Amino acid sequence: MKETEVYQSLQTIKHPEIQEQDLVSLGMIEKVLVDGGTVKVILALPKLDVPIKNELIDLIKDTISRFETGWKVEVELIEMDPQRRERFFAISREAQKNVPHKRKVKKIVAVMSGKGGVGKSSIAGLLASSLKRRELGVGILDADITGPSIPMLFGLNTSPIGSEYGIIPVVSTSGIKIISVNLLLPDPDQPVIWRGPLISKTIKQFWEDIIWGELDFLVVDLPPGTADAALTVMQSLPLDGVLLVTTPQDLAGMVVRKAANMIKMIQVPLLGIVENMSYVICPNCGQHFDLFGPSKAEKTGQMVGTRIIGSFPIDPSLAVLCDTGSIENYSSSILEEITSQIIDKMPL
C-alpha cells in the first residue's frame, strides 16, 4: 500500500458532523506514514477533548482496513495550530450553510455565558420573546442538555410530535417554536446523565431533525462552560454571532472572558455583552443599589474587544413571571433596545 492509496481512502471518510466534508479536505490529515505492514495516519483535531475523537479513530482504522486487509492501523491525534483550527472552523461553517434544508432559517445567535447561575436562560428566552413580539419569525433551541429550563419559562408541558420529514417543535404562547430535551422526558425531574459525546449527537440531532420551517431567528440556549456541547454549536450550526451574559463581580467576567477568547478562537462574531443582575431599584425611593459591588462588566467588554449592549436590574416580577412560565409576558425599554441592537448587527 502507498501513501497515496491511503489518502485516496481517507478522502471517502466523511467528517460525523460536517458530512459535507471529508477529512482530508477539512485538513484533519497531518500525515500519512506506511511501513512494512504498518499504516500510521497523525490526525488533527481543534481539540485533543473533542467528543468524536474515538468515533473518527474508528473510522480511519475500518476505513483502510477495508481497502487493504491485512495491514496494521495506527492513529495518532495531535491538537491543530491556530492558523489550521480557524480554517477547519470557516469551512465547517460555510458547508452547513450549503446545505439547502436548512436556509429557511435565516439567524442563528447563540446565547452564552461561560459560567452557570447568570441568567443566560432568562435572557435567551427575553431575547425570542422580544423578537417575536417584532412580527418575526422566532425559535429556540435548548441545547443546555443536562440543564434544561426554557420549558419551564414558557410554560411547556406538551412533547413534540415526530413525523415522516422530522420532530415538529412545541409551540409557545406568543408562536415561539421550542425544542428541548425536556420535553422529551416522562418526567421534567428526571436527571439527564449524558457523557459529551452523547450530548452533542443531541444537540446535532436538534438542529438538523426538528422541522423548524420558515424562521427570522433561531436563539440557542448554550450550557455553562466552553467544552463539548458549546464546540458542538460553534462547529455544526452556521451560527451568525453569540450574544454573552455575565454579572457584575469580576469572577463571572474572568469566565466570560475565556468564552469570549473561544468565540474569536472559532472565527464567531461577538454581537456584545449582557450584564445581568447589574442592579436593584427601591421601589419606594427609586435609587438604585449595586448589590454584587462597582461593575466589572466593562472592563471585560474592553478586555476582548466588545462592548456592554445593556445591563438588566434584578427585577422580581420577571422572576415571578418565569417561575410561572409566562416570560412572554415580560417587556421593558431596557429589553427592547437591547433586541434593537442585536437586529442591528445581524439585519435580516
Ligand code: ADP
The other form holds:
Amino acid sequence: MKETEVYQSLQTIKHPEIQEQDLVSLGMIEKVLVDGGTVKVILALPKLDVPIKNELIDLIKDTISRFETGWKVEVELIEMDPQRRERFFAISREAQKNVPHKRKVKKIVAVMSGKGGVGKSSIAGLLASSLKRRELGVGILDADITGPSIPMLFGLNTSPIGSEYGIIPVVSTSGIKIISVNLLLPDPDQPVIWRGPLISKTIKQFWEDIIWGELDFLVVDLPPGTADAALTVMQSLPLDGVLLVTTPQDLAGMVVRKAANMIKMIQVPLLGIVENMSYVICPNCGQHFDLFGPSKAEKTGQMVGTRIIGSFPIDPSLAVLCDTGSIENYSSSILEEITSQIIDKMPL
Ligand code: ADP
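Please give the corresponding structure for the form predicted in complex with the named molecule, as opposed to the form predicted on its own shown earlier.
Full complex below, order starting with the chain above.
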C-alpha cells in the first residue's frame, strides 16, 4: 500500500458532523506514514478532546483495513494550529449552509452563556417571542440537550409528529416552531445522560431532519458554558451570529473572555452581550438598585470587542411567567430594544 492509496481511501471518509466533506479536504490529515505492514495516520483535530474523536479513529481504521486487509493501522491525534483550525471552521460553516432547507431559514442566531443559570434559555425564549410579535417566522432549536428548558418556558408537552419528509416541530401559542429533546422523551423528568457523539448526532438531526419550513429567524439555545457540548453545537450549525448572556458577577472576569474567545475561534459574529439580572426595581417606590455594585458592562464589552446591547433587571413577573409556561406573554421596552438591535445586526 502506498501513501497515495492511503490518502485516496481517506478521501472516501465523510466527516460525520459536516455535510459532504471528507477528512482530507477538511485538512484533518496531517501526515500518512507507511512502513512495512503498518499505516500510521496523523489526524489533526480542532481540539484534542472533541467528542467525535473515537468515531473518527474507528472510521479511519475500518476504511484502511477494508482497502488493504491484514495491515496494521495506527492513528495519532494532534491539535490543529490556529491557521488550519480557521480553515477547518470556515469550510465546515460553508458546508452546513448547503443543507437544502437552509435556503429557507434566513438567519440562525445562537444564545450562549459562559456558565449555567444566568438566564440563557429565558433570553432565548424572550427573543424568539419578541421576534414573533413582529410577524416574523420564528423557530427555536433547543440545543441544550442535557438541560432542556425551552418546552417548560412555553408550556409545551406534546410530541412532534413524524412524517414521510421529516419531523414536524411543535408550535407554541403564538406560532413559534419548537424542537427540544424534552418533547421527544417518553418521560421528560428523566435525565439525559448521553455522551458527546450522541448529542452531536441529535443536533445534526434537529437541523437536518426537522421540517422548519420558511423561517426568518431560528433561535438556538446552546448548552451552557464553553466545554465541548457548546463547541460541537456551534460547529454543527451554520450560525449567523451569537448573543452572549451573562450576569454582572461574570462581567468582571474570565467567563466572558472565554466565551468570547470561543465565538472568535469558530468565526461567527458576536452580536453583543445581554446582561441579565443586573439590577432590581423596588415595586413600591420604583427605585433602581444595583445589587452587584456599579455596572462593569461597558468595560467588559470593550475588553472582548463588543457592546452590551441590553441589561435586564431581576423581574419577579418574568420568573412567574417562565414557571407557568407563559414566557410569550412577557414584554418590556428593554426586550424590544434588544430585539431591534439584533434585527439591525442581522438584516434579512
Ligand atoms: P439558563 O438557561 O442560563 O440555565 P434559565 O433561563 O433557565 O437559565 O433561568 C433560570 C431561572 O431564572 C428561570 O427559572 C427563570 O425564570 C429565572 N430568570 C431568568 N432571568 C430572570 C430575570 N431577569 N428575572 C427573574 N427571573 C429570571
